[in-house]
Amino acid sequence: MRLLVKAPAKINLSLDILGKRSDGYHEIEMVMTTIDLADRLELVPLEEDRIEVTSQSRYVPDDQRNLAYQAANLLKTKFQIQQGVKISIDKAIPVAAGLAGGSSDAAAALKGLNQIWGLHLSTNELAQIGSEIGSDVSFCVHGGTALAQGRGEKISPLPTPPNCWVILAKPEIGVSTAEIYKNVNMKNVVHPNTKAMIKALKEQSYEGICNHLGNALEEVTLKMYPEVALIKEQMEKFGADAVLMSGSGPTVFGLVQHDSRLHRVYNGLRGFCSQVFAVRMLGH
């Protein structure tokens, strides 16, 4: 038996830092949407009780540091599972790119493997399992669109936003998540109206959502990598709806509701810009 999974990246309409927990983490509030860009794994069951990570990405760690690996190692040891399993990576999501592609991969090794070893787990048990793995791993495992509170695990499903393009421009360099953490300092955090988004959603209000865009690790980046601050005002000056880095970045995502315009802003991007994308929200 062999089973394909789709593990579709995410993009952050708001992200807000609430403070820091006693566990080390921060104390978060996001607002997330999945989006038409997704890598593609195949999961194979191994007779040998061992997993194997293979890629077609260099960026890609087949070890121990891979989430799908952990994820099929956890379910392992959780369920005492004698099985092994080889997890091939088609790779599409950019790496450190703040799209969660890692966490969406593993959250696709733990719906595969949940089919192949039948463990007949609910998706909020997955989620519980992927949260030991990562902060966006919950939210993955759900897909759609919801807020994920707490470090990310507290997951609360919200209506899909209204039809759009998101166009999504990623910098040569990989940020990573940790040191942009690291960063914050709480006293200059820029709040987002986290509440406001999720009534622009409610209301279905194309331009309530393009009003509260809104990362509260944004500025941290921006300050550390000033070629993200570029594309994002090049995205602007392009003509996007509105325009927002992903995550801890650095991708940048523009927002665009007419067709003749994401032309412009993709092509526009395409000058001075190796990795750019134009998809559409899953959203559900």
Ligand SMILES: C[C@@](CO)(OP(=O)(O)O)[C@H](O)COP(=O)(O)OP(=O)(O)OC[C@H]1O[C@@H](n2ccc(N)nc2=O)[C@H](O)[C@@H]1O
Contents of the next structure:
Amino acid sequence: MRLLVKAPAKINLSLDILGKRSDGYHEIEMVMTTIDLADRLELVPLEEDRIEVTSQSRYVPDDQRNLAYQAANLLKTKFQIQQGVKISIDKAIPVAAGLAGGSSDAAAALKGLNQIWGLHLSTNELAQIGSEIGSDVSFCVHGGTALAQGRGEKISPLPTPPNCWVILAKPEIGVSTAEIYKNVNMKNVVHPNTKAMIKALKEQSYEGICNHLGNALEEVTLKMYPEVALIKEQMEKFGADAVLMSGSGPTVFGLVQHDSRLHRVYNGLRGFCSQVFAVRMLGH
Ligand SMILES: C[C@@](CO)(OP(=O)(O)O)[C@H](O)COP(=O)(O)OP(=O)(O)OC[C@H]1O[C@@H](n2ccc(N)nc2=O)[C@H](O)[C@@H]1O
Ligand SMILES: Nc1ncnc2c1ncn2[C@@H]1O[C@H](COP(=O)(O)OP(=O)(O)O)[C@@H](O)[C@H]1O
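Having displayed the form predicted on its own, please output the structure of the form predicted in complex with this ligand.
Every component of the complex follows; first up is the chain already shown.
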């Protein structure tokens, strides 16, 4: 049996930090959605009892540091699986970009191996196992659009946003999520209005979504990496309807509803940023 699984990236439409926890994590509240930019995993069972991970990207580890490896290993240990697997990752999502590429690969591996090894685990059970790998893995198991709470592992589904383009631009830097969270000063946090974002989604108000995009980590990353602020400015200048940094960054995304504007924003950014994508949100 050979299985192909898609692993889509996510963006954070809003990200709020409610406080610092005693376990080293932050209590957060995020509205997230999956987008049509995806890695592709090929899973092939091996006779030998070992996990093999390969990818064409030099930034992706091919050993136990790979989150897809960790997903396979966790299932093997929990369910005493004595079969191996070869995981080949065709990487399309930029690495260390705030787009949850690694987490989505882990989620895709969990879903695919659930099938290959006949484990019959539910989505909630897979999401629970995923949370042991990383805070964003639970959301990636569910996919779609959702509110994520706790350290990111408590998922409540939300309606798909109204149809629009998402233009992504990633500067030539990778950002460490841990480093950005470490530099958060709770006194300076600018809180987005999560309730208003949820209301906008429920009312299918594109304008409401644009008005309430907000990310409490943005200020920290922008201060450390001024090139991210520059991309934000450019995206606004070229006419995106609303612009925000995704997750801990450095990827910046802009929402655009009309095709005529899409080309202006996309081409404008291509001029000084090598990684630019124009995609749809998933669900359309
Ligand atoms: C910021 C976000 C927003 O979606 O995503 P990315 O920018 O990484 O894509 C997430 O909160 C990242 O989730 P994820 O990348 O899975 O984080 P983890 O591996 O669990 O944690 C990495 C480190 O980030 C910090 N961390 C993470 C989550 C959280 N709620 N509080 C934290 O303080 C901790 O220092 C932790 O050691
Ligand atoms: N399958 C994977 N794809 C990408 N990065 C991975 C993977 N597994 C582990 N990593 C490691 O995770 C780090 C964060 O990567 P990624 O998930 O792409 O970013 P982010 O947390 O910003 O969304 C990378 O620096 C990389 O070393």
